[in-house]
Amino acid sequence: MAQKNIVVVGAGVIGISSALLLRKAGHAVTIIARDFPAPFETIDPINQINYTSPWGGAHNRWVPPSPAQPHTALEHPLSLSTYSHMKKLHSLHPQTAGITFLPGIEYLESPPPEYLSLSSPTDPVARSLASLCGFRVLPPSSHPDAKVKWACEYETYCVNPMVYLTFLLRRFFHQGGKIVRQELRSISEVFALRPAEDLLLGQPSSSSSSQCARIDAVVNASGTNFGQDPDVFVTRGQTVLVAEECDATVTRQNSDGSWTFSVPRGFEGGTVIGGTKEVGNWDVKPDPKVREELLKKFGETYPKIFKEGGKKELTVLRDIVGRRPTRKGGPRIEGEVLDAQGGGGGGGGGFVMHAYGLGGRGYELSWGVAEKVVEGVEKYFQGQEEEAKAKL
């Protein structure tokens, strides 16, 4: 298949993973972004709060399949996937790639029955994730009080958001990838580009040619489709950065429908101690108290992060409030051919392949997204080959 001119819109985690799988793939990439990535500490808390990937945790922790929520089926082959990647690129980058692997424990006041079916040895899920990171059910004995009704552990991974980007961010400038930093309006938009275009896409102008490089294709990894998706919605959290250093991720279901977690950023970031889930919730603020609260809980379930002989309370380096850009249904990635005043804003039209809406997911199911993008990209292209060599 011929070089293809993509355009990538979004700098977060996925659309950098999709923007270097596709240059992977030999074509012409460039990444187009009102934010990119910048060390933690420079970003913005008010005015980058929509640049999601920032204020992620971000770990991975496994979403069973759930018939309530038929979206987990189709995410769960993403996360296998993306677990691979990342040990690959742990072992090749150890000490640069931002990532970290360690244990990861769950406790469950109120498991799902998708939870409970993992205690089957014969359950293929528990089977498979036995196999692939040695999961196992915790007994009753290792539960932190009798509340949790259903724990496990396995080795899974975190990262350090920023540390990550700026590793992928660089090896796709590396390898050939373009980076222009601009505000879009709409996808559209982005088909509509004139000035400079043969500069965008990374190809020499040529003075014996009045045609502009064209546009073969658009990534849309914006989170949030700008605003033109009724099915997404804005997921506020809430958490706290501490300088300590958990030695595992850990998660906690309340019974009331909170979440206590630890999300270890390594690379000397501290961890992240959370959180809240509120949808519809647009305040940039942290509140005190939800802060207090947080730390609380957390102490509660695992005291170990106290290693200190005597100390009470963790060194808060900063409270952290993002926005998930949630879809009712689950994250939509497919393809899309978008006519001439097609997206929302007008502008120009052609082939977007969409990727976005994933919630508080975006880490865990990067590289399975970013290995469906590719797969959608070059389906449409090939359909178009086909069909020019039909009219010959």
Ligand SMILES: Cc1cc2nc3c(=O)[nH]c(=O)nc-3n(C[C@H](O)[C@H](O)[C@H](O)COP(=O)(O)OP(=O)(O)OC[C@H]3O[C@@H](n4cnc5c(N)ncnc54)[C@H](O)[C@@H]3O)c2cc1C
The other form holds:
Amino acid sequence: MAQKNIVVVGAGVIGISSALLLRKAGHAVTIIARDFPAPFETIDPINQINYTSPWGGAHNRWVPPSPAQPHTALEHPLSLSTYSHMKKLHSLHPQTAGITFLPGIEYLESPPPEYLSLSSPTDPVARSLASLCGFRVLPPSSHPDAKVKWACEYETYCVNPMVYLTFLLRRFFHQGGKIVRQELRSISEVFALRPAEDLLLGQPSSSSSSQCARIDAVVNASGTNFGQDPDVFVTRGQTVLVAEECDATVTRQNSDGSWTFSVPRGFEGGTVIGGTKEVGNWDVKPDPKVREELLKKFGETYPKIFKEGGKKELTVLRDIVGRRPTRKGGPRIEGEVLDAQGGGGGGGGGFVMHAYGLGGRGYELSWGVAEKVVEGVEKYFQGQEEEAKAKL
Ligand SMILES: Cc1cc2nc3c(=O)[nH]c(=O)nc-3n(C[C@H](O)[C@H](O)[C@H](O)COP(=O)(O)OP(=O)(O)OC[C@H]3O[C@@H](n4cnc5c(N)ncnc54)[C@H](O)[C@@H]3O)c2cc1C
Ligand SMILES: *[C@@H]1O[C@H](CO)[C@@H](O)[C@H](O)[C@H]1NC(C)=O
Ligand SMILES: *[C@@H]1O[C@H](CO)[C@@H](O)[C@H](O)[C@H]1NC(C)=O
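Switch from the form predicted alone, shown above, to the form predicted in complex with the ligand and output its structure.
What follows is the entire complex, opening with the chain shown before.
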């Protein structure tokens, strides 16, 4: 396929992963975003609260497909392909990619039916996970206390979000990708930009052919920020970062619906202890009472984190508040042709591949989503080529 000019809007985990795979497929790719990855310590907790990727954990925790939430069946294969991709990246770049492989342990106090069926040795999801990552259900003798009704363990990965994303962005740049920092009012604004001059796409703008360069497709990986999709909402998460390195990513589902977890970030990033899931809460300020509660509950669940004998306090580095870009019915990963008036705001029309609304799963689904983005964009180009041929 001839090289196309593609703009990816967004430099969170979804935008950067998609941009990399599109570049790998041979296209001219530019990322436009307001926020870019940077050292975690420098990201502004107030002004960059809407940039979710720095505030994630981020670990991979399997979510077995649930009939009550149909989108989980679509997400599961994306998590499997992301796992394999992470494994490969980690083995090629163990010191630099920001990925750590380690045990994942889960304790559930009120396990939903799709978890209980993983206990059956013939369950297809459990079987595929067993061969992929050594997934196994733990016997009651391994439960930390009697409130836990179901538990499992497997090999999984955590990423240090900003180490990982700066690594990916650097690779993108090294492979000839272009990067533009700009805040947009809408997606359709991109089609009105003059690629050669504004975006450095293709050849330098002095060459006459580049005057005709146009943008062939736009990827909408904007998280929640355009706020034009009524199904998108935020799920606030408050966590606390401690200096200790936990030796596993442990997740506990409490019977009151709350969650207790640890996500070791690796690469001197400490461990995230979490965390809340508060639908529609826009509060940017961390609540100190919540911090105390998170630390207490995690210490009770996994006392192994207190490595030094007798020590019962963790070293708090800071609180974290983030907004998971959640969407009713699951993420939107599909193509759409916008007409010149569409897209809510002045600008042109063209093909948009949506990839937003990943909620609390952006990292663990990222490569699967990026593959879907490449597929969607190329399917559109193929359709166009066939149409053009038919007209000859
Ligand atoms: C507390 C917490 C814990 C989490 N833990 C995990 C976990 O363990 N595992 C996991 O997989 N996920 C986790 N997540 C979820 C994960 O962080 C998100 O799903 C993911 O970061 C979303 O990435 P994104 O690329 O869609 O959006 P974002 O990271 O928000 O990126 C959006 C991009 O679009 C740009 N943009 C938006 N609007 C505009 C505009 N108008 N003009 C220009 N640019 C624009 C932004 O600048 C940014 O570059 C967690 C989230 C939170 C808050
Ligand atoms: C975050 O997004 C919300 C909703 O679009 C907006 O009201 C708010 O001003 C944004 N915050 C920042 C710091 O940009
Ligand atoms: C792009 O994504 C945002 C979510 O960040 C959504 O609100 C918006 O409607 C999408 N743009 C278009 C043109 O559909």
